[in-house]
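One chain is shown next in C-alpha cells, namely the form predicted on its own.
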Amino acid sequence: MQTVLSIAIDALAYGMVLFVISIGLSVTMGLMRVVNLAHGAFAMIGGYLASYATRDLGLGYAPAILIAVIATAIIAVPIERLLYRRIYGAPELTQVLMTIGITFCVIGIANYAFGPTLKTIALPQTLSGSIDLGFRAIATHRIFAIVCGLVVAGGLWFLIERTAFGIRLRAAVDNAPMAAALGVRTQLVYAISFAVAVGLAAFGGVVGAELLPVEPYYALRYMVTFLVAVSIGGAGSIPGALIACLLLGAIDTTGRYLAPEYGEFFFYLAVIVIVTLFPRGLGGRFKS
C-alpha cells in the first residue's frame, strides 16, 4: 500500500510539473504553428535565475519564482520579435533548425554566465518537510507541485474561455487574416501568448527542479519529453495536455519504481502505443 501511494503521489507530481512546462509549448504550437524545440531552454533559464536568486542573492523561494518568471518572459519578448516572427508559417525543418540553434545558444550563454554545474534551488521550510498521514509521509513539495499544476490548468482555461483576450486568441487560431481584418492585433496576441508560454516554462522549471534537476544540458535532456507530451495531448489542447502528462507521468514513474533497470523504456513504449491508437493526439486545439 505504501509503495502504491508513493508511486501515485510521485506520478501525480511529475505529471503536473510536466504539464506546467509543456502547456506553454502546446499553446505555442497550437497558435503560432511553430515547432519550438527551444521551449525547454526557457525552463532552464527560469531554473538558473531562481537558483542565482536563492543562492547568490539570498532571496526567498517566492521572490525567486517571480524573478525567474518575469525575467524569462522579458528575455523572450525580443527573441520572439526578432527571431520567431521570421519563422511563422515557415517549413517545419526551418523551424526545427532555428529553434535548435536557439537552444544551443541559450545553453552556451547560461553555462558561461552561471557555470556548467547542477543548479539547486533552496526550498523554504514549509516546502522542505513532509505531511504525516499516519501510515505514510508525503513530501510537502510534491503536494505543492500538484497544486501548482491544478492552478495553472484552471487559470489557463479561464483565460482562454472566459476573457476578452481568450476570444481574440481563439479567433487568431481559427483564422488569423480574418481576425486581423476585424481589428484584432494578431501580432500583439502572438507576443503576449509567447510571453505567457515562456513564463509558464520558467515557472515549471523552478517548481519542478526537485523532479527535473536543472543541469547544464537541461534543455536538450528534456527536449523530447516536452515535445512528446504535447504531441500526445494534441497541440493547443489544455485537457489533452493535462491527460497526456498525467498518463505519461504515471507510466514513467511506475516503470522507474518497479523496473528501474529498463530506464525510459516503458515511457517510450507507451508513446508508440498512444501515437498508434491516437495519431492526432488525445485532444484538439483549444477545445473545452
Second form
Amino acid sequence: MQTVLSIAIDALAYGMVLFVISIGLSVTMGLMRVVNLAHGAFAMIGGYLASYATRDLGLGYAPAILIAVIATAIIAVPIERLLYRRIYGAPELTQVLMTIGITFCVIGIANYAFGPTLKTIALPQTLSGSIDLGFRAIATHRIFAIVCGLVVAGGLWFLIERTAFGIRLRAAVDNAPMAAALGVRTQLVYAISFAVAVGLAAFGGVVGAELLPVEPYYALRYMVTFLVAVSIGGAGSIPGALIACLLLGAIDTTGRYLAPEYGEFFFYLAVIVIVTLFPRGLGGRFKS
Amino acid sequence: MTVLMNSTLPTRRRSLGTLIGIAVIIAASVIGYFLFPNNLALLTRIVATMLLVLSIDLVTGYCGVATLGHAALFGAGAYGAGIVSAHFGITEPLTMTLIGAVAGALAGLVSGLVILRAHGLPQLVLSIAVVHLFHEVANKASSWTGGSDGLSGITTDALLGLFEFDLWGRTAYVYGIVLLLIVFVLLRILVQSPFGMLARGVREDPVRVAAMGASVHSVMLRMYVISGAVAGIGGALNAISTQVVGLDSLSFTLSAEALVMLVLGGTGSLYGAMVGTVSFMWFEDVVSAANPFHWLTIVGALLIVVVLFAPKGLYGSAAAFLSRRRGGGK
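Would you mind giving the form predicted in complex with the partner chain, to go alongside the form predicted on its own above?
Expanding to the full complex; the earlier chain stays at the top.
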C-alpha cells in the first residue's frame, strides 16, 4: 500500500511536470506544424536561469521563476523570427535537423557558460519539507508540482476556450490562410503562442528541476520524452496532452520502481503500442 | 525531379558513372591510407559509418521515411557478428559479415514493420522508440551482449586464411574498402533498377504509386530490409575491426548523428551519403580533440547553416552548381 501510494504521488508529479513542459510543444506543433526538438532546450535554459538567480543572485524562488520564464521567452522570440519562421511548412526532416542544430548549440553554450555539473535550484522553506497526511508523509514539492500542472491546464483551457485571443488561435490552427483573410494577424498569433509555449517550458523546467535535474545534456535526454508525450497526446490537444503525460508518467515511474533493471524498456514498448493503436494521438484532431 | 531525369540517361552513361564512382572511392582510400597511416582505425570507423549512412539514405533519401532510429539496424549487425564470434566460435570474417548482414536485415524487417505503420511525427517517435527498445534489450540480455560493459572476446581468423587482422588495422581497412565498393556497386544497380524507380515514386507521390497498382507499404518494407542488410554489414565491419561491440552502437545519438551526416552530404544520392560521412567525421575528429563541447556547438551551427543555405547538402549543392554552370555554358 505504501509503495502504491509513493508510486502514485511520484507518477502524478512527474506526469504534471511533463505536461507543463510539453503542452507548449503540443500547442506550437498543432499551430505551426513544426517538429520542435529544441523545446527541451528552452526548458533547460529556464532551469539554468532560475538556478543562477537563486544561487548567484540570492533571489527567492518566486522571483527566480518569474525571471526564468520571462527571460527565456525573450531569448526565444528572436530565435522564432530568425530561424523558426523559415521552416514553417518545410518537410519534417528539415525541421528535425534545424531544431536538433539549435539543441546542440544550446547544449554547447550552456556547458561553456555554466559548466558540466548538475545545477540545483534552492527551494524555499515552505516547499522543501513534507506534509503529513496522518498515515503518510508527502514531499511538499511534489504537491506543488501537481498543483502547478493543474493551474497550467486550467489557465490554458481558459485562454484557448474563453478569450478573444483563444478564438484567433483556434482559427489559425484550423485554417491559417482563411483566418488571415478574415483579419486575424496570424504572424502575431504565432509569435505570442511561441513565446507562451517557451515560457511554459521554462516554467516546467524550473518546477520540475527536482525530478528532471538540470545539466547540459538535459535538452537531449528529455527531448525524446517530450516528443513522445506530444505525439501520444495528439498535437494541439490539451486534454490529450494531459492524459498522455499522466499515462507516460505512470508507466515510467511504475517501471522504475518495480523493474528498474529493465530501464526504459516498458516505457518505449508502451509508446509503440499506443502510437500503433492511436496514430493520431489520444486527443488528436490533426493529421500530422 | 532532377533525380528522376538523371535516371533516364542511357545505360552506358550510367555504368560510366558507376566506374567513376569506383575510381574515386579507390583513389580516396589510397590517399587516406598514405596520409594517415597511423590512424587507419579512424578511417575504418568512417567506412563502417558510411555504410550506416548509405543505408539511411536508402529509406530517407529514396523512400522519404524520416527516421531517428537507424542505429538499431547497425547495432543488430554488430551484435550479430560479435555474438557468433564470442559465443559460437564462428570466427571466419566473411561468415561474420554475412551473419551481420542477415541480423541487420532481420532488424530492418522488425523495425520496418513497426515504423511504417505511421506517418509524420508519430513515425519519427516510433523510430526513436524502436532504437531505445533495442538498446534496452541489449542492455538487459547482458549474458549474451555483455550489457553496458560491451561485448568483448570477439576473435577473427585471417581474412581468406591469408591476411591476419593486424594491430595497425591495415587488413581491416582494406577489407572495409572492399566491402564498401561491393555495396556501392550493388546499390547503384539497385537504385537504378525498376524497383529503385518505384521507391523514388513512393517518395514523390505515394498516392499516385498506389493508384498505379503498386503496394507502397511493400516497397518501403523491402527497402527497409535491404537497408538493414547494408547497415548490418557496416555493424559487422565495426565489430570485426574493433573486436568489441558497445551499447553506443545501438544508441539514439548514433542514429541522430548518422542522419546529420546524410543531410550534410545530401539526401537521395549515394555520393552525398559518403561525402557527408567523411566530412562530418573528419571534422569531428579535429574539433573534438580540442574540446568536445565546442564540437557540439559547431555541429549545431553547421546544421542550421546547411538547412538554411544548402538544403541539398554539400554534394547536392555542388552538383546543382556544376550543372547550372554547364547549362549556362551551352
